[in-house]
Amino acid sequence: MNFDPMKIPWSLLGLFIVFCIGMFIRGFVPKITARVGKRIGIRIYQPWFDYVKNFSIQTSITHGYMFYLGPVFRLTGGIGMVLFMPLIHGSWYFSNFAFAGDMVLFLYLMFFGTLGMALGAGESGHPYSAIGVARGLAQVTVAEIPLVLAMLAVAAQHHTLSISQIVAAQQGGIAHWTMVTNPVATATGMLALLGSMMNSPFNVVLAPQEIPIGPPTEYHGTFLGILTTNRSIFPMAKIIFFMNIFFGGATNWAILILKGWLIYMWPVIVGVVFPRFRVDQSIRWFLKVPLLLGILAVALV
Amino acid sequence: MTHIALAGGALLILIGVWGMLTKKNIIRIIIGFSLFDTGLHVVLVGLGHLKNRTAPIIDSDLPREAAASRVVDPVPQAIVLTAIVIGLAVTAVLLAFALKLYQSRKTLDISELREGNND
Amino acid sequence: MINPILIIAIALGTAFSLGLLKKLGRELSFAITLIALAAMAFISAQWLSAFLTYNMLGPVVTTAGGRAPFVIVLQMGHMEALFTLLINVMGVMGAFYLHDRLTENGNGAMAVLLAGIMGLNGIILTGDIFNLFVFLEIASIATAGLVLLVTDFKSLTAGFKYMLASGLISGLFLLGIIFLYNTTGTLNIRELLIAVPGTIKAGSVASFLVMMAILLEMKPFPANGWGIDLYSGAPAGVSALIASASATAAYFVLIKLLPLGGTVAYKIAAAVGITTFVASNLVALSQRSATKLLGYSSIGQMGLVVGIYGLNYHLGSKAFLIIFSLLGTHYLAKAGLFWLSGIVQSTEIDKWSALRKSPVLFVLFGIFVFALMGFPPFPSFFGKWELIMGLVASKLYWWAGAILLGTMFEGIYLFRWFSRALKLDNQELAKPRSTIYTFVPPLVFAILLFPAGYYTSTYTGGIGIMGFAPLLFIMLIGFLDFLPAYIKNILSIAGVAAYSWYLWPHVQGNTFKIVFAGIFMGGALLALFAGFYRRGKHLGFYPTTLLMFLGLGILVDASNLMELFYGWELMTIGSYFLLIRGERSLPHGYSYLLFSLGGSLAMMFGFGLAHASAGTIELSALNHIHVLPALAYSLMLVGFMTKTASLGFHIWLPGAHGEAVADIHFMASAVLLKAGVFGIILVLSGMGNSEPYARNILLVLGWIGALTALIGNIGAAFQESAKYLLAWSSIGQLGYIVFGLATMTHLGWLAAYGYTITHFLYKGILFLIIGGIAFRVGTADMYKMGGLIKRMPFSFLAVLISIITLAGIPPLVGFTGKWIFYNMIVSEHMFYQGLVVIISGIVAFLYLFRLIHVIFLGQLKDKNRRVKEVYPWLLIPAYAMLIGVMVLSMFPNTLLGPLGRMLSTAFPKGALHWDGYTASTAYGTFNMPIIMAVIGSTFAVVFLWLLLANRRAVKVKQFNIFYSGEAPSRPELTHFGYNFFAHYKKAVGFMAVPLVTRFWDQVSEGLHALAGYGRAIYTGNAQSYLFHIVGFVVAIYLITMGGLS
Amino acid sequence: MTDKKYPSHEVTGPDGKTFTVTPMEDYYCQERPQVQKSANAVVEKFFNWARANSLWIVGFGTGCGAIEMRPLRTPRFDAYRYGINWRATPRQSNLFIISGYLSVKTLKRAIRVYEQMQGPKYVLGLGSCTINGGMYWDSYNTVKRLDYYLPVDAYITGCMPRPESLLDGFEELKKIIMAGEANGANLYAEKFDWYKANQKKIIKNWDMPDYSW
């Protein structure tokens, strides 16, 4: 398939659907949190107030060029995992770019933004960002672990990398998706997804109070802005992403804002139920049970 | 005769042989390496000699026509005469060797002339 | 022609001569005698020349017209002219030598050396064996008296051992003489050959006895321990005369007469002599003292020459050419080591650093060391390949191998012994003084061998003229050290750019040359103008950058398996000399070398069997090996998975490079390894994936390849040193090759080239742009560095694409890497292998963002507040290799066609598809241009928006952090760096233990140990020697008429 | 300025060359702070009500009063449901409670803390010891009124002020933020000597840059 310009607006479009969603989300998880706590939570719409004043703050620093680029390679990787990704099956307008890469390519454009990301927080110099990074490098390396060995079942359960192809195999009811044909893969690639949505036991990168809050720590105002622009974009992706590869993908935005939520809840319910645990610990942890369940998940292939 | 000569000769070259092999004196070692070349003299000349011949001396008593047939071997004898000096120059040089090792540590037990050898 | 019988004249008249004129001044006594040797040496020339030239037959010359015994019988022939020209030269060049004992002991002394001469002389040329007897005592009491010329206790003891011992053997010579004339009736040699067979039986006393006899004096282990004691013992410049002239005498006695002995004779001479080359190598191995070492050394060599003697049957007309070239550089090279060892005035290893203070003394150490392992252009280069091939065709394959184990051992002591002189720290030594007469005889030794390498190779072919002439381009570099470092950077350029020219018509229309070619002489391009930073002169480093190079090229130039080695060889000493350039490089050096010599002995072996199967040495030997195919493919790639650094064979690597300069880094790492890559792709495309055996082998080197990415990557996070970092993350990189060309498909090959290619040029932005900010820095380890992004912007910028190139993060090249890996791994279900691989591309974030973040990010220390960028001559060939990645990375098909194509025809099944710019498999899709566009244009769009709504940003200083309402206190505790990754190591470290390390350390242990147990039979007691002798003949006669006969 | 904790020193760099580094001038940003310009009346009307639904506090309990705000975060109180939340860094939070007394020791790292958030941002004094000193009026080691030395927004009385109190302190200071007079930030930078004359009159070992971006 070739570049058609008409594309662009489309891809857009779609870009900030998927935005939105995010946002309605971020502001949803903390009200289930405060549920949980029995508390009355943030108004839905806080997400928005938010995101409004950090653009709205006046006065900046910056640490140096690094520093300032960090957060444009970080939304640009997030951007970039929507963009490549088919959000909506059978949809010409909402397949984006998905003809130019293949799930290689979503998986290592995820680190794009990381990367940035991690440099920018190391320029402000600040070493509590450089320990945020140092610990969400370390579990990222396991966490991929499962996520890669799921990736490999199904793409070698569907003889296809590509997911526009993967989702097109799952077409025709619940018992074609991949949650049904190939269970040991999916429940493997949803506990990588624990490791991946900074949902504890996985948050020690962040670990608010003990180093402060990680990377962004000395970012601010708009910087900040965005990156939470990319805090809608970025677990958006990822979850449509296992949407499109397990869960049969979505024929239209309500069934990806229905099944997106439910995926998104997963991890959000594993971490109102349990600790945080250490890097090691969570280290140690990927390399057990999602270990062998990935083997196994492989191995049955 | 012959086999007594030989079997001197041999008996000889074992004594020399224990000799060297067990002995600690460097004098008495040297001795027996001269009884092993002695020895070895007296097997060469043994072994070349035929029965009911003579030594190999041409002179009023032996005709030169008739030395090719009643004169024994004469090979054995002149390489005897070259090995016997040969002996003395090593036993000589032994001996020198023998000489200064003592000058140089006031002993002459083999067992001590080991220097060198501990790296 | 000169009658040969004026040899003798000649010597025996000056000996005398020089006995009656003592009134003669001392100067002039010597002078005589060097003409009179010099008179000899001519003799010997003038017939061998006469040999060479015309065929003839060679004269029989008696004294005094009569028989033997009662007469001398001389006899000339072509062995005989050349036996004694060798000892003639050596006795000119011993007595020049020893110049200043023979002045000093005076004229008695130059007739015991006169004396001597002579008794080799007639050792060789006598046709009586009786004679013979009398020559061997008279050189060997003459080698007594020239013992005799130190009176030190040390020489005493040796000198008295050893005249004891050879009087035991040679009484068993005498004794079997006697006995061989009483059954033969004959003394003459000729006659003896001819009438032994006939009438007595092989085994029989007589020839038993004689046989030993020849045997014992070539010092067989465990005989020999009066022969070491006397090497060490006995005055450097005599013992140089042993161990060149006597030994080749001893030697000429062996194969005049090991015929007598019938075949069974032949089996104990090989048995013995390999048996000796082996043990006393090993032996060796826990010696300290040079000369020691120098003497298991020769006995070695002797042992290896004996045992060759006895083998010659299998090894057909090349026989005598391996003999002549292992002996010759024996000769040549022995004789110049024990010389050295007079100059040097210390019998410890350790002392030898003594002898860099003066350049050329060390330059003759090397090329001699060197010589003696074999390595080309040395004459032993080919004499070994060709007896290696000889025996393995012969299928004598645990003599190769014991020959080989043998070599291994040599050089585990001798690169030792090398490397610690070479790196050692000499500051308190005194300079060794070497006079002219000392000085000569080594330098003609070592010039000589290059000549005779030249000449053995004429002989073997397979090396063409250009396998020699950039030496001697090599050695004018050399010649002129003592210029600049640009005016030779400007030359070596010249040479590489020369050489290049020479090789492109080569190389043309070979995509898989072309790409090795280019890494080669391209890296050798860019490293050599990046060499441009040097200040000062840079002693040594363009000849063996050059030597180097010029090995890599002619890996990559070579038609058959013999130019391979040989280029394989030189840039293994090329390699080696720059990679122990580093300060504490000594024990990496050291191991890299071992572990070369390791790998090309393994190689050889391969080769041999390659060799065996297809008769031929074509690099088309290599394809389908039917005699041991496994045992071959597997030799072939253990020896080039040494230069790889592969798990196991990997912990050489980190040390070397890691203490490597920039442009040294760079060429090792970037351009280096890919020679092991070079060779891995020839023995894969000859083996085929279609054998089961293939299949194993390929499955083993698979995981080998995948772990060696693991551990690599793993390694380099945990290290401080950036340097040490960047070598483990090659280890890594070279890991994921092997296992990309493990998998024998043509993406595997695909990505594995494109590694090749993107490697060299990531890695060496890396190697370049690091190593010149550690050259400003003044160290490597990282957390002494930090926040040098505001001083060194170009350096951050360079480091920050190849960064993500090597992460494999899109849109740059090196995500098509990772991208025809899944591609694979899914395709073909190489799932777990893959999935290390992977984990292994993950980990590599770790010290990626480590490397990048603790050099330039964070603090900047007080220190660094005004260190300058790096040298733009280091910017500039980083740039010019960034360019590439960017072309690269927009236009991946510009290398992933033409490579592709070529892989089509190996592997037709599974190639890219290219569509446009799209590329896609049976599995997945990617068009480069289309993500770089997007990628790129999203980027600009956000950076847009930050900068509208974030214009007036205050740019603040390092310590305007949120330091929890305090302040940080220095640079330094602020910095987050050391022990980055404590928590990973928590977690998986059990990953970085150095197993392999510890593997090999115990292997050196145990062959020390053994080497300890082998050494305690040489108590220093004469008496012990004699049993010794007494065994050995014992031992000998029970297995022949147990065994053999 | 007395720089006894960063006394400039003499440094060798790599190359040989000694250099002298002064770290007042070299770690730290000299830049005063400047007053900042409103975008256009109707934007900064949007930008002020989603400010003023944003009120992110810095999490620094500088005294006793700091008690009082760990139950705005129980389902009791729950300030969250008002757009309150709590940042672990000043660089993102926009609003500082002095909660409760403020020793001069304390002063310090709040002047830094406060410096360190970007405007605007405001400053709620928590309790009497804010307005007066409260029960230290006659401490010889404490703050007696906070705006002498950071411009305060709002007071909220008491000592302790209860929860609800500070739910309807920040309810108050919502207001002041929509009504566009939460000009604390703008304030500080005009009168920026005087606040810093004041301050280095009772910080006597001042070791830190005017203003610590």
Partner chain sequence: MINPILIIAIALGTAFSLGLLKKLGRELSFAITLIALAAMAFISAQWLSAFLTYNMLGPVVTTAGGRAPFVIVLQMGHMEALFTLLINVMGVMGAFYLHDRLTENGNGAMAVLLAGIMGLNGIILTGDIFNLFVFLEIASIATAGLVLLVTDFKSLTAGFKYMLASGLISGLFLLGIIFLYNTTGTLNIRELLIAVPGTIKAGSVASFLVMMAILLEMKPFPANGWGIDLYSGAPAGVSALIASASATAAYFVLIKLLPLGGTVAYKIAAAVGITTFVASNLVALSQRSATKLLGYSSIGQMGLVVGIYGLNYHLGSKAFLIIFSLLGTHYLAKAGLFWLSGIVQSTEIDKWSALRKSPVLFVLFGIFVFALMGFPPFPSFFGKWELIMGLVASKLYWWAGAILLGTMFEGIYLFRWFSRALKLDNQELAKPRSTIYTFVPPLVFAILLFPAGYYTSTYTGGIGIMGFAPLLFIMLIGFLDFLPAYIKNILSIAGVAAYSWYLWPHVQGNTFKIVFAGIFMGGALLALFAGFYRRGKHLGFYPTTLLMFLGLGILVDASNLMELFYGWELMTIGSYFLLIRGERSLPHGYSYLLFSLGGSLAMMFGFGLAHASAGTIELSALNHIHVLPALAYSLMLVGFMTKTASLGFHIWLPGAHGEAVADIHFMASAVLLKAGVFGIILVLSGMGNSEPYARNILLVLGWIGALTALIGNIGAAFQESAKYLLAWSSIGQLGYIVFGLATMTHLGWLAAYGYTITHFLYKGILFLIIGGIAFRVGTADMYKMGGLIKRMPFSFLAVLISIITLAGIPPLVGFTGKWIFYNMIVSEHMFYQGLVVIISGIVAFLYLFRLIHVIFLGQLKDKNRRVKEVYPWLLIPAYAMLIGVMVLSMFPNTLLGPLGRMLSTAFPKGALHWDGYTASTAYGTFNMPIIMAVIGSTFAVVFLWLLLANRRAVKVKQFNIFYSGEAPSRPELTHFGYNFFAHYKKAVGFMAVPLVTRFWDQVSEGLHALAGYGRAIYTGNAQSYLFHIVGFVVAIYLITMGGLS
The other form holds:
Amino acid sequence: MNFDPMKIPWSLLGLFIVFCIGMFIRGFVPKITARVGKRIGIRIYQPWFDYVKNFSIQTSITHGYMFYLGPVFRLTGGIGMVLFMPLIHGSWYFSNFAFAGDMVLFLYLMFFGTLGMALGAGESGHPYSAIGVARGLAQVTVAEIPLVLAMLAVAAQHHTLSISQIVAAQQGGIAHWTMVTNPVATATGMLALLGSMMNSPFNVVLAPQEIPIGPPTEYHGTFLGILTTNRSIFPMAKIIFFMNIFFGGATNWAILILKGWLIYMWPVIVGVVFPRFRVDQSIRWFLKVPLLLGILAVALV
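Can you return the structure of this protein in the form predicted on its own rather than the form predicted in complex with its partner chain?
Lone chain follows.
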């Protein structure tokens, strides 16, 4: 990777745009799910008020150092995913710090934030923190198995681990997208995305109808604000990654927003239709159809 310091301001600008898109979606999606349930829902701009409020208050709760580093690790993973991934194909300004093996780094950073939150939860002193840690690591691990298989299939198809080169190979129309040239790998990746986004039926970590605990309850003030920042960046980073790998990437911000919105709505629609799984049901589900599709995708390539 050739580090170009001139890209730093443009990469930070791209990160800010991704954050703003994520904040808008975080306000708009609950409105949609509320309307499905014949409710009014929150205001679309409510996440911005909550964000400012969290950074304007302090917390008096004291825990170990790892408890405070958990949100930092989480945010580091989300920011790293955006900074080392091209946002706009063909644009020097928003190509960020992509390099030859950035797909491997992306998969690592995706798990890095989850592991940091697990370590932070272990320092919280809450008697049920181990439940959240076990649920989160179990589901993330089992969901990444078919995802990794799908990535291996795409990398073998294009003979590269570079996200930029994979996007470049898909230019020229929909017929060149991985969605068309490798539908099995695409189906595997989109099924794995359901667990990665942790919408219903795979929101087994927070389990809002079962145990009213977790990061939104135990973290306060600035620490909750850091988590809120990542809740806008981290999902959008994954959405843009899937767009680059399977759906031809984006050549401008309008296409990125449109494709990102359509991909984002996939787990949202599934979450509205299906109730939440138990932990054992979630794990078994990923070890059935998604795993078999992943093995088939690699075998076909």
